[in-house]
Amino acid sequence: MSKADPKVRTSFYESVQNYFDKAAVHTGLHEGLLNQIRECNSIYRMHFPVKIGDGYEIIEAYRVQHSQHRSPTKGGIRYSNHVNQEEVMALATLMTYKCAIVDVPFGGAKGGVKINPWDYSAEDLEKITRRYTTELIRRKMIGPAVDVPAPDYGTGPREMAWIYDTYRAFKGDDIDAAGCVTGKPVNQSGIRGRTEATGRGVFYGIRELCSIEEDMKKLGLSKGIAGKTMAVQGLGNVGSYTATISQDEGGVKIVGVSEVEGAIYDANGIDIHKLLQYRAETGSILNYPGAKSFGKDQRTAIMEFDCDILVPAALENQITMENAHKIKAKIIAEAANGPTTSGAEEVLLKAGKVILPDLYLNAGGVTVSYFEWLKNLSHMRFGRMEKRFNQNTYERIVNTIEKNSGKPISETEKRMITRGADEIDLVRSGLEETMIGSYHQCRDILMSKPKVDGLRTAAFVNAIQKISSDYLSMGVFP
């Protein structure tokens, strides 16, 4: 396997493979097994016509299944005019490792449709989505036991509902049809908490890192997430939820934000709710009251903002050899897929930075997608069986305490203490447990292997070891 030259600018896919190769040497596994884990199993490139207006457009699209060591395969579908085969391969590859790290029993996959979704009407997008789904059905590349898509950049619950409806039209006798896709609207077999899941997972990961005093001391920071300063690149689904949850639940001060139109900075803090409202009203974050503005040609200035935590939540290859040395943040929390090139990572690690890698940190989406898939297969809402039982049990305990202590408990406190868990409570609890447990698995590898130089390499080692165990148990490699 080739070794990356940090002086050469690498593509997204090359960076992913370089990260794999860097970690593989720490596993002690046979090269043949490593090569099987490394390569994409299935790549489907398609072109199909769709009637748009008075004519037809030929749409280019992809579905890549990286690994079937676990079934079904799992991964989002992005709509972007930057989609190409190599990008989809990289994203599918990351999905395999991501699922392994958070112990979600899926192989990795990804899809892409090469369009700018904002150039099309809702009616045209529906035509494109349904035709893309039809192509996947014809090639047997979608189904609750085969391959389960989800939202990604440029798509959301609406597109997932179209996919579900199209699949159901072809597979009307499949009782588990709802499990063919996740990220659906809640009223169409979706799950509460899915929309915020990736951003919430990012928050849990950052919070867990900041909770370890030993690691914070190395960075010259105090223990705990409260009071830390954060800059967020990208206010899409992931970036906006990361920022709002970090601010509201973690006590983080948001000092910088960037979007396509530019960037803003305010050392005194930016109320992210007010900023989102301001952008909805004006169409831009620029000239937000009290903040310094940087125009479209300076939007990458966010990388140089003075802050504790930098959250790249946009697209890949944002931190490169050209700007890595300018980053002041001590923690780089990769909310996006592939925001840091392999060469830039070496620069950051040598500078003493901590990188929370994408294949761990943004796994909240696939974790909650897994919960949605389980809900669809079980045909039962989370909490339906136990909520009232737990609530009644808690009420009896509180009444006993009140009776024995002789001290009354207010009705407000009673309701808060005795409340049974709803679906969203269980989803958030499961996500929190997953992100905390997975972080410590990766950190333990980092601490136990002196030659492993960062959390990303540790995360890859963790993923490779788990995937290799699956392959070996299958008897493919005796």
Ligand code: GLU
The other form holds:
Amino acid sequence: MSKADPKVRTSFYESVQNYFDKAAVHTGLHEGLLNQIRECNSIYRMHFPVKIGDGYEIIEAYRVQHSQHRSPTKGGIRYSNHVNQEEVMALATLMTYKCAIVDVPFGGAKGGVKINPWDYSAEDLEKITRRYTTELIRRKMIGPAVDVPAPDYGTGPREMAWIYDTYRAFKGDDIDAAGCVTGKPVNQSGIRGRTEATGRGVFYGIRELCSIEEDMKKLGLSKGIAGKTMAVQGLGNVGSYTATISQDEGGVKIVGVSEVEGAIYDANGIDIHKLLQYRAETGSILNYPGAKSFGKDQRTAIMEFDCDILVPAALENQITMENAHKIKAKIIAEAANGPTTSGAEEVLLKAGKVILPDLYLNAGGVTVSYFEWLKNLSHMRFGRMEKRFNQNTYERIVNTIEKNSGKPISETEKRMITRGADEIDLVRSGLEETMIGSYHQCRDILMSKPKVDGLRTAAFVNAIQKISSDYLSMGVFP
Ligand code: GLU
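The structure above corresponds to the form predicted on its own; please give the structure of the form predicted in complex with the named molecule next.
What follows is the entire complex, opening with the chain shown before.
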């Protein structure tokens, strides 16, 4: 195993391995077992031709399955120009630990297609997606029991619908075909609440951290998420939901936002809904009324904004040895995968910051993917069986209370109390419970092991312990 060296400039994959090694020493597990957990089990690299315009383009793509200690393996598919084998390996590796932390019974995987999706028409993207899916089917690297993709950077419900349709065309006799991919549109066997899930999970994680008075005191902050200031890097799916839910449900003040075109700052707060509307109309966040604008070249200024919570919600390697010491925020909430290099983390921890690590904080996406997969295998919407029964029971209780107390309860109040849970209510409550429970598992490890230096190491220890007990119970290692 390589030793973590914070002084060198590390790649994303090296950072993930450094984090693992740093945590592994706290587990007391056998090196052979640790190495089995650490390495990527299978790496599939492909090149396939797709007819684009008058000619053919050779597309480079990957699917990496990091660990099959549980089946199926699970993880998104990324469409980006920066995709490379190491990046997909790092992302697949993180998926394994992520699933373990939130007790989702999957191994980790990830896919990548090396294209800039914004350069292609919808028609071409459909061709690329269907061809990529065919490659996976041929290799037996997709299926509800084998490997289940989902959205990631550059993909969304539309691409998942194409994947599902392609899979069904080949495997029409598989009754569970819908479980071959998650993040599908709701009317294509998707689940309500999947699109917002990662951002909502990020919000629940930050809220839980802020709810513990003694931890907030150590940071010199008051208890509770309400009134905290936040800067968000990236307004993609994860960043925009994190910001809107934090503002609407948490009472957070968004003071800074950055995107590819630049960054903006307003100490008085930026209404995130109005900003999203402004960007949709003008194509940019720049010159948003009342805010100070920083052009494209200065967009990394977001890292130095005065705020309580910094949310990197874009891509990896954003917080590095070059800028870590300039960060003012006391809480770094990693909504993206791999935003902080292992060297930068040392700097941040020395400066007394709290990092809510990616492998915990953005696990809301895969958590709700798990719910979607369960829904697909059960062939039934959550809440269908019990909703009306619960509603009738609550109505009887309310009516009895009303009768016995002699005090009338208004119709609006009655409706609120007696409502049975819909799918979206159950998904959100399952996600909330998961994010809170997993936070405390990691925090308990941090509190009980004095040499564990932060929540990331604690989260890795948590994941390694769970995965190792799977291996040990299989009798793979003595
Ligand atoms: N791409 C998301 C992630 O990085 C979701 C994965 C999934 O739902 O399988 O966690």
